[in-house]
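What follows is a single chain, given as structure tokens, in the form predicted alone.
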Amino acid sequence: MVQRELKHVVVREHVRSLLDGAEPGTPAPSERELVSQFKVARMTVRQALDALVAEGLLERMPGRGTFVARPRRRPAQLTSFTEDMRRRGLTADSRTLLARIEKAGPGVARALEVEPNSPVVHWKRLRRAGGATMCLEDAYLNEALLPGFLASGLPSSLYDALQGRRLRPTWAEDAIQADVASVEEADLLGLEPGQPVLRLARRALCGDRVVQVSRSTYRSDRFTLHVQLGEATA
């Protein structure tokens, strides 16, 4: 018998393989026939797919019992500059102003649900479109879950080297601020001090994991932000 906590688990991970494939619409085990397989309580059952259902791969039709769902439409994917820029037609490039492990402090442990102190990659750059500079970059990563990332030599797409370690961001949560330019931005962005920029800080996710925060600041002149509003289309 499994353990008490994981039995919900094991109802889960079981309609899960029975159904892989299925067509929408394929009527699940009912909650009958599960509670006496497993010989677990109704409760249990219910909270093993009550979870399928949360997830999208289940829906419930009242009096008609619970079927495999139609595809659910999908949030855009969250794109790193590089992609955002090839998908405008430009080439990205960067120049790194700073690589090295520090110390986090209070504000970035706590970004990144770290103990402060805990290690952390601090990587700056400035990121160039087409030829022209579009914005200053400063992000850190849990370095305990990148180790050796700054070893291996610096990525020319940070998203694509996540990717490769199964820790790519699945969604992130985003703050966006209207600004002036500090002298030494104006002076890395080609702007006059105090012309307007665009802030965008990020807090960046791979499931429940952070990976990265960061915060770029835009030329505002060169940069449009677009966001979309909805679902896409899956």
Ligand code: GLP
Contents of the next structure:
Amino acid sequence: MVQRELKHVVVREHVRSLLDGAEPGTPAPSERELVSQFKVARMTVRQALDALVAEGLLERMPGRGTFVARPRRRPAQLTSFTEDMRRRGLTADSRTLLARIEKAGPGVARALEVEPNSPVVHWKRLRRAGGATMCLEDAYLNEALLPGFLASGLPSSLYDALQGRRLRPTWAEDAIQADVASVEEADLLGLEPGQPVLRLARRALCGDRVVQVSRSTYRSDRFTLHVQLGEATA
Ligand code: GLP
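Target state, the form predicted in complex with this ligand; input state, the form predicted alone:
After this comes the whole thing, all chains and molecules, with the earlier chain placed first.
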């Protein structure tokens, strides 16, 4: 038993070193070649190749053989406003309109998964990119996870600050809606009331903890939402 385990590891590592740095699509040695080269059972060879397929180094093409796999693409990243704007070549900055501790109302409590009336940080910012007003962001954070958040001075990037506390969201639920600006929003965003806006509501979690819920209202004439779907092919 020990013998067979060792053999498949030997075969696996041989194939790995043989294909080290090879272009995607390079054929792996066939099972038959490996069987005769290592004088092992076909099952041992299959076990070695299976492990490399599971690792993502190789991929099987039915009827054609086994090849060096294309690198797996990472799914779309959960990005902050600062990062979204940087990708567009713009520098983000913000003006804080409100930052205080409040008691969670029923809707915010439900979304943050805290008891109603629990302390939450309410932070409202007018967000600009390249000097132009882009969005109005209204966010609530679970204060219990972020003790002293307001006292430590407001950061320019919330996600950077959360990263510093090992609470950067790892996943989120977004809801996107077309709407028109209210009188207050229009005033802050430099629009006329009734002009179109794009609303983006996010519930951001770090693992299984809801860190933040937010509503962002974007000027739809300045902001395009880019979404990556599925896996990109090479
Ligand atoms: C996005 C999210 C917001 C989040 C913000 C953080 O815009 N929709 O919910 O608050 O990013 O951005 P930053 O780290 O630049 O403050």
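In this text, the rigid core denotes the largest set of C-alpha atoms whose superposition between the two forms falls within 1.5 Å. Positions refer to the first chain, counted from 1. Owing to the predicted nature of the structure, the values given are computational and were not obtained by experimental measurement.
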_Quick check on residue 16: with the core superposed, does its CA move 2 angstroms or more between these two forms?_
yes
Superposing on the rigid core, does the Cα of residue 190 end up 2 Å or more away between these two forms?
no
